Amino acid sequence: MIYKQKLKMLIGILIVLLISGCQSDISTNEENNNQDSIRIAILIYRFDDEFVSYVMEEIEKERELLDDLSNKQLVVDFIDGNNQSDLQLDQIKDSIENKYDVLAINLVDRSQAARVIDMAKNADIPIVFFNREPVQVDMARWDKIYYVGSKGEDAGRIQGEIIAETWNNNPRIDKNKDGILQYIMIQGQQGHQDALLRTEWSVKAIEANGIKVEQLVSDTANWQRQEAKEKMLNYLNVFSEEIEFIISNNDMMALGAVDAMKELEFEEYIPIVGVDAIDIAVNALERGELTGTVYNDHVKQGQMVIRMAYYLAINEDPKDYIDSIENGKYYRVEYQKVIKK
């Protein structure tokens, strides 16, 4: 009896040892795999939204050539925040949770960047911020903080020219002879940089090429085809005499205002300018259905978010490898005219 006692405690021990192993092996082949890979979380306002998912496709182009280049595996995760911002915060504190290496956002809403920004400090991972930008003073909150996107100002400035220069040259836009250029004003989200200063600077540069201008209406479709499409219906009917020309602050608006033409049977359609130029806009303005629409760089973007938010991952300083990167934190990328050729 006694030897089976103490036969049963030493086989006991051996299992407790042999678990024991075991555990510590899966320890070490966890910790061994997080050696191995960077994880970088992105963080999209909007999968639907079209712009974006422009970008999106880039950010996985760039991440295969790095991946190819990498010691390590290069791990991507994009995450929908639906447009929510409370869903966004969630998936932010999930994402820090989860100890990713970098986050990289495309913000819901700007106005949360500082929480944000604290909740990344206090864990340490960097974020690159793209096509949403911070203000100055949250981005000033800490060094380990990026942006990649554009200047909302020259998108507008652009189209203001294009509008300038197809108003001087088709007196008939002028419909009712005044010398006054009466538009509509379709903007993007309420409160999104880019919306604020494509709106503002196309006015001013319509009227720096001395134009004068009045404003029917404006309204916000939150950069939507059919939300334009449905505002646009209505204002078409109360203005459709007045209209000279529709300012969007993007293409799918843009797109949206050629779609409630079509529906009412316009013959003729207002000259309308968005931002983008994305496939359908560009499309849309071979067939004569826009007047123009700004390049937005999505490859450029793309690949320097993915590229800044790799080299934070390996402890890196991005300004080592990127040139042209303005006050230490921002990387610009430029708007190009697109008109009928």
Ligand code: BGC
Second form
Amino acid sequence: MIYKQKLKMLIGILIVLLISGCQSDISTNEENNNQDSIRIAILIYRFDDEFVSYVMEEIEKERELLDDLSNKQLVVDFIDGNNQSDLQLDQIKDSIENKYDVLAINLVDRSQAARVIDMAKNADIPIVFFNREPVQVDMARWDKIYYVGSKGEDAGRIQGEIIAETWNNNPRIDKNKDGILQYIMIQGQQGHQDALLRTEWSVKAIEANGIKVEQLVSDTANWQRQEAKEKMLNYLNVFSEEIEFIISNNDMMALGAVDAMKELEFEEYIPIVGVDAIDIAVNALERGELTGTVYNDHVKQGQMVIRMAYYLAINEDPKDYIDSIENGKYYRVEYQKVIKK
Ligand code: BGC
Ligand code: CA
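For comparison with the form predicted alone, please write out the form predicted together with ligand BGC.
All chains and molecules follow, beginning with the one already shown.
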């Protein structure tokens, strides 16, 4: 199935490149004759984010492929925002001054989107945002801006389903036998659309399955394993036997909770769910340390970021080449449930 899709996509690119190859030959005569390379700046919120580094790898793989197929050299520069919004805004300014053809931006602070869009618009440099979604009013500021990401509420919904199934199949999870599921929520970075949506929809989905819930605590660990471990060392002490489930907005923080349980030699079984299905989380799942996770398709996200950027760079409309772009601007990948086989 996946191979079929890949093959279909590859054939798609080949056709597109054949067509765009002819078209760009025509335009070469007009204006682009001094340009023998396409330059795309990829501005990342922080290089050491595990999931985002998966996306970066895919961008690079796809760059090689497009580069081989294209008649121009495709140059991609990754720039680390170090999780500092001011630094990233400077980097964006510099990239505009350096006349990159397109910017692909993983915002440190998505509330800065309007500023960024206006800067790029003035210089007529298109943007593909990804993973950190500007709000709709910002996305409406210009037509040459796109977004690649996933459907945050679906990840929450799938987590909720995994939790409901686990609860229904294992009566011993209800330690205090009150028929109510007591949980701890570990949230991603505040203000991140995925943190907000996953938190909200995971709980809604559990309740939609007819299960009563009680939140013991909900706290942020900024998507980070170490931070989650430190928070959980404390909460495991405070709530101890009361905890019946740990819901985490991503895998890294879920693994931080596992780390804390190991360090405290916590005896009680507590099911934990994450999101992303990164390799180390899937391994932990196989060992029984995690109960479930949700595949966040980094492959497709990476591919679509660079492909959209590529089409924009050669002055083509991505919508003419990529199916299922919603509202003229959004490409959203599907999540998939991952539990132990
Ligand atoms: C991922 C997290 C990641 C975050 C970064 C989310 O979609 O699930 O693992 O840390 O994006 O922005
Ligand atoms: Ca209970």
